[in-house]
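In structure tokens, one chain follows: the form predicted alone.
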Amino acid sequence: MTNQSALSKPYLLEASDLTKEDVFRIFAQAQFYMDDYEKGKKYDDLKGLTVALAFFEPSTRTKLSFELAAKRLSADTFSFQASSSSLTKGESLIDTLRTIEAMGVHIYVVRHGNSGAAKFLQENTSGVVVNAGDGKHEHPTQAILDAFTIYRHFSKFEGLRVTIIGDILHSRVARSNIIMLKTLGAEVRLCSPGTLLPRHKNIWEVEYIDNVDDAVEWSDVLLVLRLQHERMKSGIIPSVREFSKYYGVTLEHFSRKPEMILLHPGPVNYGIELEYEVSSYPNCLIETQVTHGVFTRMALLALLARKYK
């Protein structure tokens, strides 16, 4: 294991709890175990510790990718399932929590379908509290992955042009990237239909990119993003075979660029916003970006860990 230090803030609620020194003890944490590790190896750094898997809302890569990398560290795991659980009967989500609290979890990892349920529950519990996805707000280990990638291919952030492509509106994958990449110095543009865009186009000073064409051209990183139907109201976009004309990003155009990178953080929906036939470029990063997602989620959760060491 590494010496860094522990984290700033003793939870992960918002892309913004983590300062610049903070990711890149992250990032140096993570690359340890990257280098480090074998399969089948366990390492000690949440031995004796409980990690509590409350996924509200339904996931693949996340939930699997944060148990995984608890049981790397030794954690003892439960998974949580809103649909079986008491909540259907009625019980309060504070309920819920103390409930699972009175069994002795340490740390909980969190999706929850409304906009700041991570941070209520974190204002509720003396446990610390890793935000997984809450509503349309933020998921900060998705950009930390995302942010990790971008790193490991490029060595740097100052100087580097990343365009955010999709549903911006509905995406708290985009408002977390946005907070990282800048903190870390990057320059982020959004290339969106306006419907798709937030009301308040200034709350995060980016600017705003008018077709995919020219995203390319000014991009070193696109992250395309899936249209979030079920976060919808109708009539947002005329169709999705419009959407997917102008704002779908294809092979014609990802050949243009090869030192480009594209991102994505699943599911794809292909033949929307992305063409299949990019995924099989050795720089469309979407399977590096699962595997980052062990390793960095490993990282986060040592060192939040470190405050019961």
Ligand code: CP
The other form holds:
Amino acid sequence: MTNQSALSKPYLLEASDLTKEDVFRIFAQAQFYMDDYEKGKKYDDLKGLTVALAFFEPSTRTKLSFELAAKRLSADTFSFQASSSSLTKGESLIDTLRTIEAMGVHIYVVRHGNSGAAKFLQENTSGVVVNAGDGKHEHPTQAILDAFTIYRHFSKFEGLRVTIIGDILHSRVARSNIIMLKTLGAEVRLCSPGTLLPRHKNIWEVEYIDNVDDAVEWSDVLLVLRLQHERMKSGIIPSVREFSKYYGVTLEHFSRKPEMILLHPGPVNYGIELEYEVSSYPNCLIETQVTHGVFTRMALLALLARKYK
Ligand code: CP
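Switching from the form predicted alone: structure of the form predicted in complex with the named molecule?
Whole complex next, starting from this chain.
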């Protein structure tokens, strides 16, 4: 463990809970684990603490990486599956929390379909809540690992140009990334069909780029979002095919600018927002993001756990 002090707030609900100094503290701790970790190695940062993984919505990357992170730090962990819980018998969220709390939990990693669910839980527990994605609101740990991936590649944020492309309207990843990347000093722009932008888009004070060609010309980083096409039944875009034609990112885009990097939070809809061939492009860092997710989540948990030390 390096000699880092804890974070500004004793929880993580949204990107604005973290100062620039907090983010770099997490990066330093994550880098320490990356350099030091060997297969099977355990750290004592969370020894004696219990971490509940409460996922009320599906997840692969976030849930597994938090579980691995907590275990590498010697926490006791357990998973709460909404679909096989007493929620299906009508138990409320708050009663579910109290039941879990009575088992002696210290840290809750929560994913929920409702925006604000993580905040609601934090207000009703003396434990530490980490938002692992709440509705369309925020996904702050995704923004941390995305920023860490950018920083490890470019060693800076000042002057870096990042375009977030695709379904901004439904994306908690976009919200957290816009806030965090601007806090860190990057320039952020958005590229999306008008119907996939929030109505009050100027709350972020970001500029817009009309098409992917212009985005490629301007950007050092393309952060491509998953088209949440399960919501397309509502007719927000004319067709998935049309979206793909005008807003899909292809290998040809990268052949024009090989130094540009590509991030995607996953899961990817190949053939819709991203051409499959892009996945083998050297600066396509999707798997690197997943690896960084484990180390940045270890760092976050270790720093938040200082509350109990
Ligand atoms: N990026 C992300 O949140 O992926 P999962 O839904 O698989 O956790």
